[in-house]
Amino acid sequence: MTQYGKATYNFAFRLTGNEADARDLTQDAFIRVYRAWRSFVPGTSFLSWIYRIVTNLHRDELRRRKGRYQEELPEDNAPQEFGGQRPLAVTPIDDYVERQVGEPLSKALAQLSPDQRQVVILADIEEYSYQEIADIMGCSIGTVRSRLHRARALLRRLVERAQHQER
């Protein structure tokens, strides 16, 4: 946990795109890898079985979400401030959005599907091999390299439709 931890949240807060959930869905990874320890191959990515077991609860999750009314919450319930500490999902993603990728392409990043938002993450953002990413995802290369070329066009559409909604 203490080695694997923050980039496990990390992900799958990138996944949730907040901070409940995404803490979550790290709690839950860590359950499932104490209580499945004895399945994992030595020698092998850790990171990458603990994205794959992520990746798995939050398709599941999806999944019983599908069809729920999901409200949101009123401004009134806006986070409070944290005594001068930030929040852990402020850090490490926000952090890098206002640095690195820029409120276009973080809003274009949103409107994707997951499959197409986590295909994206891990190949750009997280850098794994296609055979990586294959492994975490339990598809072909063939589909992630489908997936990848598709989610890139569609980002670079909404990226450059909200650029000229800038101007």
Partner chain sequence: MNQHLTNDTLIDYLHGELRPQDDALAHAHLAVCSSCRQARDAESGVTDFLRAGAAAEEQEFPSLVAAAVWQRIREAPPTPLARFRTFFRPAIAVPLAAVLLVGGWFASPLGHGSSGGARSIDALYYFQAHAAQSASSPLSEHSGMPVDETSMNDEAGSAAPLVDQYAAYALSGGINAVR
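Could you output the structure for the form predicted together with its partner chain, given that the previous block was the form predicted on its own?
This part shows the chain on its own.
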């Protein structure tokens, strides 16, 4: 935990965008590592294995939250004040993220979908190869490539806009 704690926590923080969720995610990930360490294949990257666990836990958590909000808000109770453009279930989270993230990177990553965010973090920040990312995320290299291309197209526009505003 001493060796991989910082990297895991920072990865979780970039995925979730806030400290509280990052702490919970890191905690759950290390408990999963402790319980399932026999399934680790010697000779492979331990950090990649931890990242795979974090990625899966994050995906599960997002699904769980999505399901919970859908249960709490029946379809016939959709608010009219939003003009039907966005479901109410998404709005509090978006507003929360908007308030929480102040740093440029966090703000930029918050604009991406969770899958795109994972690919960008792993490819550009952690500098993993497409094959390693595919192994971590449990998808094909083609999926990794297309997600990265879309995510970077969005980030490019954000960076250009930021540079334009600075001028």
